[in-house]
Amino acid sequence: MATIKRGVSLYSYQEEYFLRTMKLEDCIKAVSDMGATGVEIIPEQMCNEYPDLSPEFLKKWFGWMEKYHVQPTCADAFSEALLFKNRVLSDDELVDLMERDLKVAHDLGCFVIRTLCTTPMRVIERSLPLAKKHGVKIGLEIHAPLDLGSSWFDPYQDLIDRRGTEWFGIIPDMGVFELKPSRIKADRAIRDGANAKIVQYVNDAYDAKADLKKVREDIAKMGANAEDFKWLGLCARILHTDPQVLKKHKGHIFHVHAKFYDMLPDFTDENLDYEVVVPVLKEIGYDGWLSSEYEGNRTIDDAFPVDSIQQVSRQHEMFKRLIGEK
């Protein structure tokens, strides 16, 4: 029977990470200490030699693999089309960027690559002899507002029905499952000089599915004011794809984002629909990892300290619940 594995990406540990009160180690060991095991991670964000590894650090990183009983997942790498001010990246220059973070994952031990929704597929299509080559597959990331049940994808599903999914497949972002406006950045918008009122008259609003252009001629005649304005903005942005629409995505899917913004303390999440997401990768097979991916570090840290070894231990706990894991 196909069971779910619990997994973090190091991002998550960011807040800790960038002031120093965590060193990349720390983060390891954190991702053991719950019981997980497996180990995202941005190269190019922890890995100082980037994307050089050195046989001196790779022997580290595999000392700590073994030493906190964990395997490397997914290493997350980025299509930098931009990155010179006067140019854009030719094609060729964006397939050798491929094959540059194909070897450093394949070098991490890592088994996908999570690329991004901007990596022309054509770029993708010439870089699956180079995934065979490293042993690594590529995995496109679906983040919001793109829509897993939206015609967007059809060129993909062109190209994994023609070249199959064996070197591509998909890596959800949960942050697509978002199910109402999350309390932590309502209370964000407050602090930044929303008026309290109408930041709630706009929550009951999305709640209803009431129409959002009464809604901002409603919040205008209130005195709403450029943040009030933002607010309703981020609310409009909010998508929650039908769970369902994983069944379309059955066999493809490598890897998944497990997106949250705030664990409550009763291990639950009030914002993202994990209660239907979990059993649905179930019903379906899937036997890859969860891999927590926490943000909402950059909602509260202007006012709270940030605990985000906490918050990753409380979405593992649910997840624990939800996968039946005893």
Second form
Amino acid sequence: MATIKRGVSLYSYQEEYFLRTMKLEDCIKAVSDMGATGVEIIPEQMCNEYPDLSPEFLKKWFGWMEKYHVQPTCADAFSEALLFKNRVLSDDELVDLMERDLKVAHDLGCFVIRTLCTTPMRVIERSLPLAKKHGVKIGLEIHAPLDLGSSWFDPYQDLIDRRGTEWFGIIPDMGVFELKPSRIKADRAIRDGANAKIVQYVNDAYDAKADLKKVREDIAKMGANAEDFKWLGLCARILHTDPQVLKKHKGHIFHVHAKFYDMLPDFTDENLDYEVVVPVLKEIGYDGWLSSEYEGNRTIDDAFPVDSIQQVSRQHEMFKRLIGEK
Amino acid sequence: MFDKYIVCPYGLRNVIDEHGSIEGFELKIRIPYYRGVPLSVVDSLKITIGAETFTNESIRFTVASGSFTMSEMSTVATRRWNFDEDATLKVTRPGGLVYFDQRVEVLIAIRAPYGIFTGHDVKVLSLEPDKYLAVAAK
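So the form predicted alone is up there; where is the form predicted together with its partner chain?
Okay, now the whole complex, with that chain kicking things off.
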């Protein structure tokens, strides 16, 4: 029976890569070491030859895929619409960039590219023949604050109805299923100058589903400072889409960005709703990748060493349990 | 993001031109973003040393793929600053830096398609041995 597969976006190891303690091969090995098999990459992050990948580089790349028993999945593209300061790129130029990225993805052996929600839909539609030409799908990333269940998606549903789902689909980012304020972000707010007492008050109010307008008045009375209000603002923007909405998207989910900020030592994530999300993905027969995207580094790195390998490994322990992997 | 890594802890030194006079100083920086970018999206860059600030014409930005003044950068779409790469900033300041220990402040903004990533870093660095732009070596 088809089953959900485990993968990692090498984005997850960006802190170590940036600090030059892990090279590209080390990142690929880290994926393999956890028994995961999918490798997602931001070519602009880890392929310095982008956008013209040389045969020498590609030979090394596919050599690593073979050596570590993994396979390329998704290449993340950016559609640099603001390439110039004085104007936005034209649709023609954006289609050219899309083709460039489809070609890079093809060279890397990826089956899909991630395009950002800032890419105009008409550019995506015009690029569909190019997707076919290069044999690479275009996946629209749906990232917080976009809501998988809202009418925002209607024009894209219309595109799917008109053009099918062979070359266009979605890549939901699991950050849209956020349950509660994350502990590491709260701690960071306090390090940045928020009052621990007020942060706790806001968190309790959030858990109790209190009216945040009233909470705002309450903390003003408690003497809240700018960082306290910033924390309240951050909590007010937390998006928890009902995971059941994934059923509506059955059939056009190409890939999943398994975003997370902090995995606990007991292999649970108290911040994101994976306990519900993964069973729903199973129920709808999703047999693509859960591709880890660790993003806690930027929250903790002012005060703590970052261990991306450990964080991603913990998430994969959780996935093994939720997927039912033996 | 990566703010605390922007100013490299190494690489601050005076630069001596081919005529033997100190034309300025240079320092190295890292990118405050999670990928490499075309140089044209390095939206702004400001260096502050003591009471002096430097921008635009007075900064020459150099990476492996090319070397441009900050005033020129906005048109450079086909040369890239890689994610893992130090950029060298040469700042025109006749006489260079005088004090051995310098407080160096960098404010930088990267224009991503979905918003601006800003970075800010301040470090106290010690001057390394001068760099000579040697004519003799040519």
